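The form predicted on its own is given below as one chain in structure tokens.
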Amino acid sequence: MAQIIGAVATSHVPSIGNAMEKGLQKDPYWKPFFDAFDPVHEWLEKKKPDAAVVIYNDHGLNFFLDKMPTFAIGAAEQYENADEGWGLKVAPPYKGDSKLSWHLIDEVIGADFDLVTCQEMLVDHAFVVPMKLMWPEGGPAAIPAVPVTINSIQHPLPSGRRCHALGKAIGDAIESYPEDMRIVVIATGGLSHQLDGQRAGFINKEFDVFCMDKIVNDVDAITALSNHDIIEKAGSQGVELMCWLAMRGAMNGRVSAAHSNYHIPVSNTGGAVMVFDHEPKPVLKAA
């Protein structure tokens, strides 16, 4: 059977792209954010993760505003990058999984979340930037994903305690899957910030160290607050938390923070990265 090895968590601004292409990773503004994924890059060496799937939030590149799905997942073989204006390279396509897919989809389905399914997807700088920077080297053929949004864009918006419910059907689906594999979940988004309006720069640290400290070992406490308080505390953007709460719910064994760095401002957004060790619950057997 598949089993979740564990997770990683990291913002996903377009500046984080741009760094990577002009070589910027040792520049004393981004040194502090990208020596953090040594440790990651150490990690998936170790634990050798045969597929990933990679939760995160469209911008525009796959859904607009006239139809934003709540929830949607890759069906697809490979998936297409394209130009989003931010001034990123267009990447080769990334590698899916298709037969892994299918079977998230019909088993969160059958756990009553209505997904769309999309056999076509685009994929953006918030699913292409941290593929990149958890696997530098190896890049679109490092390793085949599924990628899953989550509307954080167009009210009204899931609920986090919703999101975190969908990463529970997805974390049951992947331990039902057939196959002998080795499968990360990855989130990707937030922390806090707001990119316009009368508060266009906002970051909160005390908020996002309080998530990024609840996320291990009380998730409730995050679950509970509305949608409205996440905006307040953490800027408009903030919402892409969601993506971080819907990855914790696919893990339900016991979960330890393997790795956790803060840095701010990364582009006018608190810079994040964490990395969770999972130790599954143990299937009891029938006497």
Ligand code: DHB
Contents of the next structure:
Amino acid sequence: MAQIIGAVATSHVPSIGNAMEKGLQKDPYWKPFFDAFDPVHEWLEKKKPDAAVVIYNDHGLNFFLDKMPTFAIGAAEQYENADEGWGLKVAPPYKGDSKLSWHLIDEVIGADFDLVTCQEMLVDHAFVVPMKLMWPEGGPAAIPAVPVTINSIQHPLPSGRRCHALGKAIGDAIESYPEDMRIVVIATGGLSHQLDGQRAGFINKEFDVFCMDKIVNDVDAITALSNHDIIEKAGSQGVELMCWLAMRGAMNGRVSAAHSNYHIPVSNTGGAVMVFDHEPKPVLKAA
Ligand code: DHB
Ligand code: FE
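Having looked at the form predicted on its own, could you now put up the form predicted in complex with 3,4-dihydroxybenzoic acid?
In what comes next, the whole complex appears, and the chain from above leads the way.
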């Protein structure tokens, strides 16, 4: 059976991609951010996942305001990137795993989450930048991935509680996959940031630190917040936190934080990365 070996959650700012292209990882501005990925690489090297389920939010590359699924999942054998502005080079395609995708689709729709299924799906910086942070050689060098998107740009948005429950359904689906595979769950987005309007540039370190603490052992303290609360505390794009909540749901039982780093600013955001070890659910034996 497949097992979830843990999770990584990270911010996904386009300028991180530009910094990697220009080799600025040791630049004083970027060093505190990129150095925090050394332990992530060590962890991935040790855990050796075979595939990733990547939970993120599209910013208008694959879905636009005319058609905006609340939740969508890729079912392709590969995922292309495309020019979305930001001056980012178009990344080579990432490998998919359509068999794993269709298993997740069957199980998660079976659990009453009406996903949009995408046999073609362009992946934007929210997928490509984190994948490159984890597998710096790029597209073909990364493990196969199943992309899952959560709408965080077109209101009304799903609640944190709903995203956490979606994640739980994804976690159950992964653990019922009959192949012996080691799966890592990756969440991208956040933390606090607002890119537009009067509060453009808004970052709330106190709230980010609160979320990084509570996501480990008291996620209910975050899912109790309304989207209005989250936008007030984390900025209008801080709702990308939803992807972290879905990741935490997928972890189901207990987790521990194996690594954690927070650095401000990274472009306009609180740059965060966390790695989670997963203690699988105990196997219940018949009495
Ligand atoms: C920025 C862009 C993002 O998509 C994000 O999630 C955080 C920051 C930015 O351009 O600063
Ligand atoms: Fe974003």
